[in-house]
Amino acid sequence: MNTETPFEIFLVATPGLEQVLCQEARTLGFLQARQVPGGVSFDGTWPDVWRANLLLRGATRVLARIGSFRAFHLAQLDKRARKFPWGETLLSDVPVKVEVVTNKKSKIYHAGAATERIERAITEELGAPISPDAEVTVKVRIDDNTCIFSVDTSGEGLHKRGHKVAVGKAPMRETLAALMLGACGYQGQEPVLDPMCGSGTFVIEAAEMARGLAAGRSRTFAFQSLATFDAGGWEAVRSAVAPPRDVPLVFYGSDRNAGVIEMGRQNADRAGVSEICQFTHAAVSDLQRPDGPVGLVIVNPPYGARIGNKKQLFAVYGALGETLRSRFSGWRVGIVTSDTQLARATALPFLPLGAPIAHGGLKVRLFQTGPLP
């Protein structure tokens, strides 16, 4: 597979936020991006794969479709897997792992047996070692007797930006934070405030977006260990990123836990946005409206199922709503919670609800307001 032949590129999204990721992909120039179940799909080339990994803030991973064939039984799968052009994508000296998903419409329904045949074909025909810890993963979907092969070009999940070390309990993933900000209409041109900021994910993500920093600038990717990788081409993709913008805004994080505030400061420093982020130790009821333009308050408060006692949380949500209603006229609000009753305890004027969103084994929703009266 040369770098000029287009193939399908699939961006894995947080379920419920595919539309927001599709919009981000189009904004970044992937104009044919279309929303599909579980993510976003478009045709592109290997430089597009590299660029997607580097720039997209909302994608969980970037998969490259490398081929498919029909197989009605394991012997046929074995034979065709041995003829598959693995060497066009994989290197013989780089470990690989294989993950197979089967469905009921296929005659091959045993994922373990299918995995074994494909691993053996890769090892015996290409020579690549199989390892459960390999960074390079071949993902196989057997659907209606068709085996569809993709390679995970990201490696570690894309929420691992490479510059956040310190995290509090129940942290929000950076990819999900970016999509939540996008769902609130945030485009990097207004201040953002998180009054329960934990280790600072929303604040730092918003500041990075405002400065135009590439999401994956501090990390490496699995595509760098593929046969299709070209160091010169990758350098050209990195060099084409516009330099960081100067931003006349401040991004605010506060929390009643002094320890996580220090984590937020350290994370902002490593991300290169500490000069536009302000972290303070404060309870929600002490929150003051910052000077300057109106913006977005976004918060991922505890919701009983994760942290805290639900009865006590009604008071916390009530205090949050009271503070925002009395002091934040003109600001928009986004609250992430799994509990509609808790959200209603804020007495904020919420807009109609969107789809449920998968987060850490729970279904959460984003409760949003327009500009507060």
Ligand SMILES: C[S@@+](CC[C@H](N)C(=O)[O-])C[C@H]1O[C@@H](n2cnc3c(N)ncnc32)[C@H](O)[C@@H]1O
Second form
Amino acid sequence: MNTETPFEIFLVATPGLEQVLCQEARTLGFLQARQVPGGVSFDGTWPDVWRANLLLRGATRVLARIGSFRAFHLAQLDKRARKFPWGETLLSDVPVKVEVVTNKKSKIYHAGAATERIERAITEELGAPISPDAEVTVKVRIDDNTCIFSVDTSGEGLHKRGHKVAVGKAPMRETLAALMLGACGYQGQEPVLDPMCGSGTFVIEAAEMARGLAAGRSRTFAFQSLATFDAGGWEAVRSAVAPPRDVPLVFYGSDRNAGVIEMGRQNADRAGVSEICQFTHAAVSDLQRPDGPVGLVIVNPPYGARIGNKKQLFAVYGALGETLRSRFSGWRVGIVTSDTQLARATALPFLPLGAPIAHGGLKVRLFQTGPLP
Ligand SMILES: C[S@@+](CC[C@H](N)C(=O)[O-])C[C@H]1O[C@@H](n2cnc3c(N)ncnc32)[C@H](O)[C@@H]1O
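What does the same protein look like in the form predicted in complex with the named molecule, given that the last one was the form predicted on its own?
Full assembly next; the chain just shown is listed first.
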């Protein structure tokens, strides 16, 4: 496979937010991007893979399809895996791990046995060591007796931007925060305020988007350890990113926990957006409306607590709703929570509800309003 030949690129999405990721991919110029279950797919080349990893804020990871073949039994899988052109993608001195998923539509259904055959083919034919800690993962889907091979080009999940070191108790993943901002129609042109900001994920993500910073500017990726990598081409992709914009906006975070506010400040500093972020130690009932243009309030209040705490949570959501209804006329609101009753306790005028979204073993939903009266 050379860097010029197009192949399928698959962007893994948070389930329930595929459409938002598809929109982001198209906005970044991946015009053929189409929504499929679990993600977004389009055809592209290796420089597109590098660009997708560098720029996309909502993708969980970026997979590159490297080939497929039919296999009806393990001996056939073994033989064909040994003939597979691994050296076009993998390097013989870079450790690899293999992950296989099977389904009932295939005669090969034992993922462990299939993994073992493919790992053996890679080590014995290419020479690459197999390691459970490898940064490079070959993902194999055996569907309808076809083995489909992809390589995970991201390595560490793309929510790891490389800035957030300090986190509170229940931090939101940056990728999910970006998709939620996108689902609220945020395009980097209005202020954003999170009144329960924890370590500042929404605030920092929104500020980075406003400045036009590349999501992956501070980290490395697994594609840098593949045979298809070209340092000059990668440098060209990085240098094509427009310089950061000056932004006449402020991004506000507050929380009743002073410790997490300090973490938010440090994280914003590391991300290079501290001059446009303002973190304040305040309970939601003491929150004041900022001067300046209206924008988006986005918040991920506590939820999923033990039953004994539910009463307290109703009071917290009630106070949030009261503050927003009385002081934030003209602002839009997005609340991320798993609990519809708690969301309703805000007494905010919600728009029709979107699909459930998988988040940390729970299903959450985004409760949105239009501009508040
Ligand atoms: C689920 S966490 C938010 C996590 C955040 N999105 C992040 O990425 O780090 C909920 C936050 O709400 C804050 N909180 C709870 N009750 C509050 C209140 N009455 N006023 C302000 N903050 C509150 C907690 O201190 C906690 O940081």
